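There is one chain below, alone, in structure tokens, taken in the form predicted on its own.
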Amino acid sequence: MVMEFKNVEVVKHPLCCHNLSIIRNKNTKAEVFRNAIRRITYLLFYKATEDLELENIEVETPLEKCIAQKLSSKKEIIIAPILRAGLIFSDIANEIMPFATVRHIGMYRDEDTLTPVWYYNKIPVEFEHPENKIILILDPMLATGNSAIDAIKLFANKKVPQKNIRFVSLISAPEGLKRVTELYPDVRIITANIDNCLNGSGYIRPGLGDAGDRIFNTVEN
């Protein structure tokens, strides 16, 4: 039975499910793996951005003037990929939203303690008008939730409202979702699937292995 969590949205589009089957397969080569992730990413981002605020503007078509809608000029969208695996998401995000600001977050997981180790932070010390920032944190795997919590905390501590923060992942574990949603109940989490559980090493089961290694073809045989 799949657990339900507040503000966690699972994208069940048939194309999402189909491409998940490709990236789960251990025999899928890196190039095919990356392309399948890109196809899923479009679907995840359309879901993550469906509630962005719009404003009316007047435009002139070849025939006449009319009222059209554009994204609110009061809001600034910030794309925050967690390095390195989150970079594959940011490629698609930049394509869909070329006007967005990109703020990289560098952290890796200590395999002994399963805690995140920071090595890069390109986020301003303070935000001007943090209430107008829309944050999309990108990481293919939400496992223990440790990295997600640290990344969300980074923006929450700068007074960005929780409701303005979205965390986008390919696959999530119930253990991680439970921790994140208990600490940050108003953060939206968009994922392609909630898997069964974590194993003793903190990897998602059935999962897809190490997303970063498979994306960048650094799997050790």
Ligand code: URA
Second form
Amino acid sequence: MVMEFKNVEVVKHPLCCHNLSIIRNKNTKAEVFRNAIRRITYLLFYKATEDLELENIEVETPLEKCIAQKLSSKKEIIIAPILRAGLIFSDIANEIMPFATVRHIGMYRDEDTLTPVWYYNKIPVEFEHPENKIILILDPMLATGNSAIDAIKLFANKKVPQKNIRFVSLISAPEGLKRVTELYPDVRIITANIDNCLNGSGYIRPGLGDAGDRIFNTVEN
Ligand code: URA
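Moving on from the form predicted on its own, kindly provide the form predicted in complex with ligand URA as a structure.
Zooming out: every chain and molecule, the one shown earlier first.
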């Protein structure tokens, strides 16, 4: 059954599907795993940034003057990776948007309660002109939705409009998407797939296991 959630966009590109098949495989080694995620990340960001505002500027080519378009100077793009797995996305985000501000969000999941535990965030107490901030929250796995909700809240409470916030994930669970979209219906969620469900430990099925452990090669056998 295909589930529809408001403002959730699934990037069903053949190259996403192909690379997902690589990272789902439990025998894929960390280096290959990371490279396959990086390839998917470009496609996710293509979607997540397709509505960025532009402004006209005059430039002179070697032949003549012309009007070209650049990203709006009024908007500040903020990349907010949720540590630690979100770092794999922020490497690529930095590469394609080197002018962006990076504001790390440090939280881990308490394995008993499945709730996020905060240990760090590099977010100012308040934002000047929050309406001009474009936020890209990055976390490969949107599972229960708890960390996504907390991270979105961090910016929404500082008056960043929901429509300016995007959550980028590799794989999402329907349970988490339902919770996030009910609370924040105008936040855009960009993901490469919506999987079947969560297991009793809050892992996505079929998923890919613990994304952070597989990225950083800390899977304990
Ligand atoms: N976090 C992960 O890394 N994997 C899951 O399946 C769920 C949360």
